[in-house]
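One chain comes next, on its own, written out as structure tokens in the form predicted on its own.
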Amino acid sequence: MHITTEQRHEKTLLSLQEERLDAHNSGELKEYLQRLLENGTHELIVDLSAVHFIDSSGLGALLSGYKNANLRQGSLILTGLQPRVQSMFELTRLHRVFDIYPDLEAALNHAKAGELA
């Protein structure tokens, strides 16, 4: 799995450079998120704009990261969901669990607002 990371406004931005997030690569994402969280990175923004398909294992990997971030008083927010991916979040009602922003700018504005609070 190809993931790029960078620091933005005290948050770690992860950009998934995969068209699919499914059973073939979701385990890698889950482990990657777990390592980041165990190493002290607790504020994550995951950019899914390159992902055009997600299955239940992909959703599970993101949910695992979300839960682990919350256990560490952190956050995992999502941005850039393509229509089919957004549809999966709505079908599973996970759009009610995650903070989801339409684009990176909106997610970063949320991140900045959190720093001011």
Second form
Amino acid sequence: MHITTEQRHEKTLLSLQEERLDAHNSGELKEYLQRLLENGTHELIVDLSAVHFIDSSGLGALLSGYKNANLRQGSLILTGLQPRVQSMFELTRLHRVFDIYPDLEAALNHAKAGELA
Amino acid sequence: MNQTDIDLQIAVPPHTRYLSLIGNIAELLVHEIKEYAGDLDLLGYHLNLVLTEAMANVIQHAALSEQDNTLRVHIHIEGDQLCIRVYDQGAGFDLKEVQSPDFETLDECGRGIFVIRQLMDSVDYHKCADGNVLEMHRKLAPAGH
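Based on the form predicted on its own presented above, generate the structure block for the form predicted together with the partner chain.
So here's everything in the complex, that chain up top.
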């Protein structure tokens, strides 16, 4: 699993550099998110713009990170969903659970608003 | 079998690294369908997803026999009928007991069969000669309908 990370406005931006997120690599993503959160990184923006296919285990890994961040009074928000990926969130109703932003700018604006609140 | 019908049987080692390969084969395969009124790319994506979910389920939950340690998939398209079969040699499970996920409690697992049921017209799981088979059907809208 290839993931790049960078700091943006006190948030950590994770860009998944994988075309598919499925049962082959979702376990790795879940562990990666778990490690980040355990090490004190609690405000995450996950950029999925390179991901064109996601299965239920990929959703499960993101959901694990989402729940784990919330438990630590942090957040995990999503951006850059491709149409097929978006449709999978809608099929499983998870678009109602995650905060999903159409692009990185909108996600960062949300992040800044959160800091001011 | 008619000349335009499609029949493909694939056997791979039971490892998740083959999920994308089989899924991508299904996406390519649908373009061999001559008469289909719908969106072939969307159909191909749905088959990719259904196969990925079904195969991952076998790899993670169903044992494969030591004699035949392969994951077998059968895709059959005859006229407007599409059938996908995924075989396993595990203890099996009762498909009727697999409920839709509870959308309020955010369980990380348990959405695979739900996704398959949403994308296919019928899903059945039963015993076969050498184990069990998950059999999934979908009617394809013919051109002009």
